[in-house]
Each structure stands twice: as structure tokens, then as C-alpha cells.
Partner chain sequence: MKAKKRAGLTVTYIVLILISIIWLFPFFCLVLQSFRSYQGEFGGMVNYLVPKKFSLDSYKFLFQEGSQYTRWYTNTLIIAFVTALLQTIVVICVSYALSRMRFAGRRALMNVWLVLGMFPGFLTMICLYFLLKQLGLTQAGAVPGLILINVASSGMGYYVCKGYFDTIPKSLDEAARIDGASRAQILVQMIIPLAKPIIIYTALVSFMAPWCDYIFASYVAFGHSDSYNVAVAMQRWVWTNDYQGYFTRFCAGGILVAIPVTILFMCLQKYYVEGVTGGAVKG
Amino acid sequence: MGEKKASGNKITGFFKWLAADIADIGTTFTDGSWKTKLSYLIMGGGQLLRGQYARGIAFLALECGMLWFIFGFGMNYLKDFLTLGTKGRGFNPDGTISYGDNSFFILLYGLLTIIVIIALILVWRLNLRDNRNSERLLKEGKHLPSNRKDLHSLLDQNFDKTLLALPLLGIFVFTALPIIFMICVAFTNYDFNHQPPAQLFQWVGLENFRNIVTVGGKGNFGGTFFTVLLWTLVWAFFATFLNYFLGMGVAILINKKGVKLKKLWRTILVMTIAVPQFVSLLYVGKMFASDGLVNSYLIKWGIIEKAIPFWTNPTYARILIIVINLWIGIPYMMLIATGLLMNIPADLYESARIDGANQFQMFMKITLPYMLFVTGPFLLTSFIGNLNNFNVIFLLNQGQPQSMKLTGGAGYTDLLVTWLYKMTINDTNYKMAAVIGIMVFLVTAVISLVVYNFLPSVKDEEGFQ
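Will you show this chain by itself, using the form predicted alone?
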């Protein structure tokens, strides 16, 4: 109830802020001088007339550049944004090729144009605020910042903005824009049969999302999606917690008093980390093939009569993947746990022994609570990482075995992320791949938000201080 009230207050607060900002725009125009009014049309005009040439030129250059992009380039694509093109490739009456529209470019550059328009509005609003502040300073009898001071501030008090400008631009171009584009593709029919420039693709609304959750029927992916999602969650659970507790157990055993050659045991375990996963996983995958080393020697020694279907039986394949992942994950957790165990005060264990506690009780009451407190965030990130663990699954068996019961090229050991890869590369079904990408985000976001609030280090930050 409290959360709903807080959400309602935030929404109400946003609309109040928006109304106040719009009112401020009107007040600035009404009370402002003609120089400020000029800036409503020509950004930077007021600054230039007041002698603030650095600011004025910057605002004017941004306005000219954005308007040139919008009307000189972007509008050619934005005008077809709602249809994503109507004229496909064909032939002109004289026999020459008519390439027509390109839905891909219309969507990409149309999105970019919308973003530039939003940016233009924000810069325009910033320009008005700067004019209002300048008028306020003049009315108070104060001097406006000089051009030299403005330029110097870019290397002094505003140096953080100067330093972050290029990285933020890179994040937008290479991260934010592709994500927005992918989300939009999920609402289209962009697939193998709609490949621009030869064919156009169009908006289809929520049709793809209905297909991904609808079980049964031609063209629906619901059965496969829920099968892959369930295995993804099961895999992430075992891959995270088995590695965590077994790695901790190995660290406790090695650190135990009386154990000799501790450095040797740690070195042997670390060797699995030294070998690149790309090499080791491919090699192990071949070892358990029908004609691999494992089956060959088991048959040679007379233990089995025919090859064990490690990768062709869904149950065997899933169990084997979880077991092989232990070989990769335990050494990492062992190294982390070794350092943390050394930081637990020895007085706690000594007091527990005096009180008559046994080894198991000391582990449950001292070691485990401390480890969970310190490594809680790491445990959450490991779980999320395993939800998207592409390497282990794809390098071992490419998500096999496949079945006619599973659509979209999915296999019984595919995770959502490997299924997304197959949908993109093998089937060129970009629309459903984009939907799966959104589903992966929703699953990871929900798990992260829910679990994070239950972590001991979040609920009781001073529990072990």
C-alpha cells in the first residue's frame, strides 16, 4: 500500500513539475526583455547581444546543426516512420531497378530524428533558463560571466561535464540507440521474409509478444519459451549455488589447520582458470561426444556396451553441463572465499568452542552468515550472469539436443540468450529475437530488484561491523 502511494506521489509530482516548468516558460517570455524574446526563436541570440559570445555561439551552433539534421536529412525518414515504407524494390518502365523504401533505415534514422528533436527541445529550454538567469543578474546589478570565464569553467568547475561529454555520446550511439532500436524491432514483422531493401517490414503492435506467450498453434513460441525459461532458471540456480557452496567448502578444507601443501592444492585449482574457457569447453564437449574419449574408453574397458548419449539425451545433457560448470566455477569461488575466511575474527570461533559449539554449528552461526553478508551482492550478480552465460552452453554443445517439439531452432539445453543468438544468426528472425531480448531484461530486472532487497548486507548494513 505504501509503495503504491509513493508511486502515485511521484507521478503527481512529475506533472506538477511539468506544469510549473511550462508556466515558467510563459513567465520568462512575458517578463523578459526583447533580447530574451529573441532567444525563443534564435537560440543564443540573447547571449550574443549581451556580449556572452561563447555561450551564444554554442547555442546557435547546436540549433543550426540540429535543424539541419532534422529538415535536411531526418525528415526524409521520419515522414514514413508510421508505415516504415510503402514502396518496395521493383523495376522502372525503362527496365532499371527501383530500390524504393528501406524499412531498416526508416526505422533507424526515424528514431534518431525523434531523439534529435527531443534534444533540441531540451537545449532550447536550457537556453531560456540561461537568458532568465542573465536578466536576473543584471537586475541585481551584478556582472555577467565573461567569455574567458565561461571557457575557463570548462576546465575547472565544469570539467566533469567536459570530461564526460564524449563518453556519454559514445554510450548513446553504441548502447542506448541500439537498445531502443531493438525494442522497436520487437513491434515489427522484421524476419527472413521481410528483408530490406528487397522487402519492407511494418509495425505489427503486440502480435510478437502474444506469439511468445501463446502455447499451441502454428507460429506460436509459447511452449518453447516456457521450456527454455524454466531450464534457464534451473541452470542459473544450480550453476550459482553449487559453485558457491562447494567453492566455499573447498576453501574451508584447504584453510583448515593441519592440511599440508595448501599452496599446491590452490595452484592445481587455479590451473583451470589459467586455461581459456574457449579452449577447455570445446575440448570437454568433444570428450563427451558419442565417439569421444569418455565413451571410447568406457566401451574399451567393458563398462558399457554402447555409447552413452551425453549430448543427445536432454536429461543427461543438462546434468552434464551443470557438473562441467562446477569444474570452471569452483576455483573462482575458492579464491574469493579464501580471502574472506581469513578476515573472520578468530575470537568468534574460540568463543563458540568454549560454549561447546561443534564444527557444523560454527559454520551455520558464524561462517555462513558472514559469507552471505559480504558476498550477497556477488551472489546476485553471479546468478544474473549465469542467466546470460552464453559461453558454457554454446561452446559445450550449442544448446543441443534439438527436437521437433521446440520451435525457433531451440534445443533442450539452450538458455534464453543462446536461443536469441540462434534466432538472430540462424533463422534471421529478428522480431522474435528482439522480443526474447526484452524478456531476458524483464526476468533479470525482476529477480535483481526482488532479491536485492532481501540481501543481508542491504537489510542490515552494520550487521558485521
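Positions refer to the first chain, counted from 1. This one's a predicted model, so the numbers in the text were calculated from it and none came from an experiment. In this text, rigid core is short for the largest set of C-alphas that superpose within 1.5 Å between two forms. Compared with the form predicted together with its partner chain:
The Cα position of residue 157 differs by 2 Å or more between the two forms after fitting on the rigid core. The rigid-core alignment places the CA of residue 422 less than 2 Å apart between the two forms. When the rigid core is held fixed, the Cα atom of residue 276 travels 2 angstroms or more between the two forms.
For comparison with the form predicted alone, would you give the structure of this protein in the form predicted together with its partner chain?
The next block holds one chain only.
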């Protein structure tokens, strides 16, 4: 109830702020000098006339660049945004092809254009505010900051802008824009039958989402989705916690008083981190094939009669994947635990020993609570990392075995991400891949939110400092 109220307040607050902001634009215009008024049309005009060339040129360049992009390029795509193109390709009498609209680029550049338009409005607003501030300063009889000072501030007070400009641009173009694009794809029919440049695709609303939650019926996408989701969660749980406890165990073993060659043991274990996984995991996967080394030697030694179906039996495959993952995961946790275990004050153990506690009791009462407390955030990130642990699954057995009970090429050891990958590469079923991607996001977000509420230390960022 309280939360609802708060969010309600936030919304009304936003509209109040928006109204005030628009009013401010008006008063800036009416109260402003002709230099400020000029800036409403030509951004940076006011700044240039006041001698603030650095700012003026920056604003002007931004305006020119964005307008050129919007009208010279983006509008061609944006105009078809609602239909995603209508003109198909056609063959000419001489056998050559004439391509029509390309839905992919209409969607991608349409989105980009919308974003640039929004950015233009924001820059325009920033430009007005800058004009108003300058005017105020001048009215108060103060000097405007010089160009030199403006530029120098980019290395000092405004250093954050310098530092973040390129990373932000990179993340926008190569992470944010593609994600927004793929979210849009989830609402289209972009798949093997609707593939540009030969074919067009269209908006289809929520059809794909309906498809993925419908259990039974044609294709039974829903049933498969929930099977894969469940295994993804089970896998992430075991992969995280087994590695966590066994890794800690190994660290305790190595750190034990009197054990020599500590460095050697550690070095042997971290080999699995150092050697690229596409070599090591691929090979280990082959070792467990029906005719692989393990089965061959077991048969040769007469231990088993018939090869163990490690990868073809769903249950065996799932267990084996979790076990092999220990091979990769234990060293990682061992390294972390080694450092942290040394931080536990030795006198804690000393006094426990005097009280007559045995090793196990000391672990349960001292070591474990400390480790759990310190590595709480790590467990969360590691759980989320395992939800998306593509390499282990894909290099070991590509999500096999498939089954008549599952659809869309999914196998019993497929995680949502490996399934997504198969849909993209094998089936070029981009619409369903996009839907699965959104589902992965939802799962991750829900888990993170829940855990965040359990872990107060994560929320309090400044608390660390």
C-alpha cells in the first residue's frame, strides 16, 4: 500500500516537474534578451554572441549534426516505422533483383532516429538553461567563465563528462540500442519466413509472448519453456552452492596448518582457469562420450559391460554437467576463500579451541557465518552468472539430449541462453529468441530484487567507503 502511494507521488511529482519545466522555457523566452531568444532557434547562438565560443560551437555542432542525421538519414526510415516497410523485392525481366524495403533497418534506424530526436530536445533544453544562467550571471554583474576555463573544467570539475563520454557512447550504440531493438523484435514476426532483405516483417503485438506461455497446443512452446527454465534454475543453484562449499573446503584443506607446498596445490587447481575453456571443456566433453576414454577404459577393465550413456540420458547428462562444472568452479572459489579465510582473526579460533570446540563446530560457528556475511553479494552475482553460463553447457554437450517432449530444438541440458543461441543460429527464429532474452532478463531481475531486499549491505553503497 505504502509503495503504491510512493509511486503515485512519483508520477504526480514528475508531471509537476514537467509543467514547471515547460513554464520555465516560456519565462526564459519572455524574460530573455534577443541573444537568448536566438538560441531557441540556433542553439549556441547566445553563447557565441556572449563570447563563449567553446560552448557555443559545441551546441551548434550538436544541433547541426543531429538535424542532419534526422532529416538527411533517419526520416527515410522513421516514416515506415509503423508498418516496417511495404515494398517487397522483385525480379526484373533480365533476371536481376530489385530490393524493396528492409524491415530490419527500418526498425533499427527508426529507433535510432527517435532516440536522436529525444536527445535533440534534451540538448535544446540544456542550451536554454545555459543561456538563462549566463544571463543571470551577467545581471548580477559577474563574469562569465572564459573559454579557457570551460575547457579546463573538463579536466577538473567536469572531468566526469570527459571520462564518461566515450564509454557512454559505446554502451549506448553497442549495448543499449541493440537491446531496445531486440525488445522490439519480440513484438514482430521476424523469423525464417520473414527475413530481410528478401522478405518484410511486421508488428504482431503480443503473439510471441502468448506463444511462449501456452502449454500444450501446436509446438508446445510453453511446456518446453518451463522445462528449460526449471533446469536453468536448478543448474544455477547447484553450480553456485556446490562450487561455493566445495571450493571453501578445498581452501581450508590447503590452508591447514602444517600442509606444505601450499602454492603448488593452488597452482595446480587454477590451471582450469588459465587454460582457455574452448580447449579444455571441449576435450573433457569428448572424454565422456559413449565411445570416449572414460567408457572405453571402464569397459576394458571389465567394470562395466555396456557404455554409460553420460550425454544421452537426460539425468546423467545433467548430473555430469554439474560435476564437470566443479572442475572449473572450485578453483575460482578456492582463490576467493583463501584470501578471505586469512582475514578471520586467529584469536577467534584460539578462544573457541579453549572452549573445547572441535574443527567442525569451529567451521559452523566462525568460518561459515563470516564467509556468508562477506560473500553475500558474490553469491548473487555468481548465481546470475550461472543462469547465463553459456560456455560450460555449450562446449560440453550443446544442450543434448533433445526429446520429443521438448520443442524448438531444446534439449534437457539447455539453459535459456543456449536455447536462445540455438534459435538465433540454427533456426534464425529471432522473434522467439528475443522473447526468451526478455524472459532471461525478467528472471534475473526478479531474483536480484528479492536478494537485494535480503542483503541490506548491497544497497548501501557509500557504507563501504
